[in-house]
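First comes one chain, alone, set out as structure tokens in the form predicted on its own.
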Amino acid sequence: MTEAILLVGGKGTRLRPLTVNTPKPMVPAAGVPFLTHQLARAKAAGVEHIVLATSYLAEVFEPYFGDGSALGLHLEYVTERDPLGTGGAIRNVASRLRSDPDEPVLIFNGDILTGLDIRALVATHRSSGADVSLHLTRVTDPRAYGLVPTDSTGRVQAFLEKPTTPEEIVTDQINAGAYVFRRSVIDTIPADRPVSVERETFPGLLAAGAHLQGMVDSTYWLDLGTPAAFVRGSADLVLGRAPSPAVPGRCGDRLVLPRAQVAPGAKLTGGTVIGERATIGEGAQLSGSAVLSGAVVEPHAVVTDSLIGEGARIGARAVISGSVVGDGATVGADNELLAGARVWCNAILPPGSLRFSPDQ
């Protein structure tokens, strides 16, 4: 049996206001909490036991997922008293693992949407005899990421900081946020203090002569750390571009959840999701967007590549583009939100043909 650790303790600061009341892994993507997609894919790959390393709003997870039996899993929860970083969080849950010292343990970052072949990563780990194996992906512009060059056999050569000059871009391979650890390696991570696997654990293992193996898998991969990326990921799940057995319905141009009301003349395209009890008015046009539970989009509003929070209201003829409207907020009629705008939870923008710049 392969078991796994899911790192779900981050505050999701870049995703605010979505994460003011909800931890990032529990924000709905394609109709269910994003974490559901990760759990379902792990289950499909043969994982049976998963430990969730929680911290921010930790009390939200267990009431929703329970012991995991509804998903065919056995879930456990370990909460950090203080944030411990990625490495510290892994070490903090070690006592809940059941694997023998030489057995593999899967570890996933809680904010990555990927089509990674999980079984292939485990197989690579076993066949290479590695201490740690990493999922690597190639990106067109690696300047925003740390670089992970490998040799011709896939063995990791270094962990490099974000490049600042063209000469420093020695590879387009980056750490994609999924790992397989030899169980005994986890016990070498210092306990009870913050540790970064990217900046401390992996470079330290490499310096000590450990075998770190990279597996390049360039299927779908998206870091859901920003509102724009999260909305895109949700749409890609609905469209079938990102694979998940947890999408609650058939993949297609739209996903309308039970008890939602969509007027016959409304137009939903581009992987738009309409949450339970949400209402979409006559003539409204929504593309590539997510409307969460209980929200209202009034007639002839236009919503593009945006997320409308739970219980929020978008007024008639309002134009929302590339924006986030927080839970319970109201955008009055005839307003326009420009790309990057964020309306905070329970805020009220009065009607009146106004244009709002980003981060208001």
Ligand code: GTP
Second form
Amino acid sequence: MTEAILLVGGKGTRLRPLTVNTPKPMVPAAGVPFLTHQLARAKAAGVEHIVLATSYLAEVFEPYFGDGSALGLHLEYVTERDPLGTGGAIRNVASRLRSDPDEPVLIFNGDILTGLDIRALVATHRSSGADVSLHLTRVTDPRAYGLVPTDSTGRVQAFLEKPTTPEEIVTDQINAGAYVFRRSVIDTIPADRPVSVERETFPGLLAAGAHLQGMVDSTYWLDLGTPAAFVRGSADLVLGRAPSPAVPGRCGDRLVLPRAQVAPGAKLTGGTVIGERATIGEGAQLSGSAVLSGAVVEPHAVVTDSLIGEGARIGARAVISGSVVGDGATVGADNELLAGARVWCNAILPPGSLRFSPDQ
Ligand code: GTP
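Pass me the form predicted in complex with this ligand as well; I've looked at the form predicted on its own already.
All chains and molecules follow, beginning with the one already shown.
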């Protein structure tokens, strides 16, 4: 049996205001809490037992997922009293693991959407005899990530955090946030203090001569840490570009959840999802966007690559592009919100208060 740890305790600061009331893994992507996609993918790869390492807004996970039986999984929850960081969180759940000391344990960051072949990562781990194996992906601009150069056999040579100079960019391989640990290695992480697995545990293991193996898998990969990435990921799930068994409906240009009301003349494209009980008015145009449950988009509004929070209201003819409207907020008629705008939860933007001239 393979078991896994899912790290879901981060504050998700980059994703605010979506994460003010909801932890990042519970924000809906393609109609269900994002975590559902990760759990379903792990289950499809043969994982049966998953321990969720929770901290921020920890109380919301168990009422939703329960013991996991609805997904065919056995789920357990362990909450940190104070956040322990990624490595500390892994160590903190060690007592719940059932694997023998030499057996592999999967670990996933709770904010990565990927088509990673999970079985292949475990197989690589077993065949290489590594202490820890890491999923690596290639990116065109690696500056915001942790670089992981490997030798010709895939063995990790270094961990280089967020390089700044061109000389430091020695590879385009980055840590993709999925690992296999030999169970006994988890027990060597210090208990009861914050530890970063990326900045402390991995470099420490390498310095001590441990065998860390990288597996480059260049399938779909996206870190959903920012609003733009989250909206992109949701649309890619709806479009079927990102694989998940948990999308509640057939993949295509749009996904409309039960009890949503969409006027016949509204246009939904580019992987737009309309949540339960949401209402879309006549002539509204939505592309690549996520409208969460109970939200209202009034007639002739144009919403592109944006996320409209639970119960939020977008006024008639408003233009929203690359933006996030928090839960319960109201954007009055005829406003224009452009890339990067974030409207806080329950905020009220009076009609016509934000307009941009064509040359701005
Ligand atoms: P930002 O605040 O926007 O950077 O997001 P974040 O808090 O999620 O941090 P980051 O993206 O670096 O975290 C990577 C993964 O580890 C995410 O799945 C987090 O939920 C998780 N994580 C980060 N810190 C902790 C922690 O202290 N405890 C637990 N249990 N999980 C954590």
